[in-house]
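Next up: just one chain, as structure tokens, the form predicted alone.
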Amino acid sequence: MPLDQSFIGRTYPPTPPYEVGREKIREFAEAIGDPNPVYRSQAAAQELGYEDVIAPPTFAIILTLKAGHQVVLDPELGVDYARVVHGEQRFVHVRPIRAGDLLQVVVTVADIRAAAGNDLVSTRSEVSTVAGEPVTTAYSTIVVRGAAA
């Protein structure tokens, strides 16, 4: 059964604050194989004008993936998680994520559409500081295989 299009535009509550730590940034950079010293060394970051280490551009996935579960696991929407595959992901950055940031995410369902017997659910995740400063917007699409049949 196709997913309910009335969910388009639905916004979920902000996630609990997430404090970005230097070690988490270093671990993430190691995991993706990026040796850039700005992700590990405060001195290297300061040479580029940052107060502390910054995160790789895709670090925001740590926050936005978890926030996106509010949509995917919403029982009213009725997504069968066993049929979900990740379709698309992109980030638009206002500024780099920095060690010490206290961030939250607000997720909105941007679109739901059927294609080739599948449902595609697109979301927009606004990452900001708890003080309201915009940091990153993540756009994601999941494919719910065979749902639209």
The other form holds:
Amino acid sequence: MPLDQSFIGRTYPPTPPYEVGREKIREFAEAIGDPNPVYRSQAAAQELGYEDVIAPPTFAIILTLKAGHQVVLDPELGVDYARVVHGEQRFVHVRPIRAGDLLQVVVTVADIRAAAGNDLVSTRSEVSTVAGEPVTTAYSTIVVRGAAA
Amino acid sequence: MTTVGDIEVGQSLPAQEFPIVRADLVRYAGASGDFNPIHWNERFATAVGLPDVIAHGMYTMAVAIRVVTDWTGDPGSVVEYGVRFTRPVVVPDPDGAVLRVTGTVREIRADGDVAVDLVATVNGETVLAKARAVVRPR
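Form predicted alone already given; the form predicted together with its partner chain follows:
Let's see the whole complex now, leading with the same chain.
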């Protein structure tokens, strides 16, 4: 049965605040194999004009993946999580995430549609500081593979 | 730092090759919080119809942008980055896979923003489509 399209436009409550730590940025940079010093050294970051170490361009996925679970694991929507694969991802950054940021995410269901026997669920995640400063918008589409596929 | 004056439409960014082995996926799972077993457990991956363990799409995405961030020197200059995941990156143990990434300057906008197209392949097959970044020189 196709997913309920009346979920389009639904917005979930802000996630609990996430404090961006220097060591978490370093850990993420190590995990993606990126030796850039701007992820590790405050001095290197300041040379580029940042007040503290900045996070790699896809770091926000740590927050938005978890925030998106509000949708994917919403029992009312009824996505079969075992059949989920990632279809598309896009980030639009207002500024780089940096150490010390206290961030929250507000997720909205942007679209739900069926295509080629699969269900596609698109979300828009607004990442901001808890003070309300916009930082990043993440657009994600997941594919729920059809049972016959 | 590459300045706008050095950049031309059609210019190629230095291509890079990134080997990916199982341990990389385990480490990325830990750092990102994405512990889906298709990214580390061969038994689980094959049980759900995959040929073998596959890389997190987000891992491939994170690695591919290196071609842009190494080129600009300032990762904070990436103001937009998007991809479509077209084909899973299969990572057999112990040999792994090699991700090859090339980039081309598609457009220099009136405001100075630089749009870059990326091509990411494994064994000559495209694994990311519509892979595009926008760089704002600072």
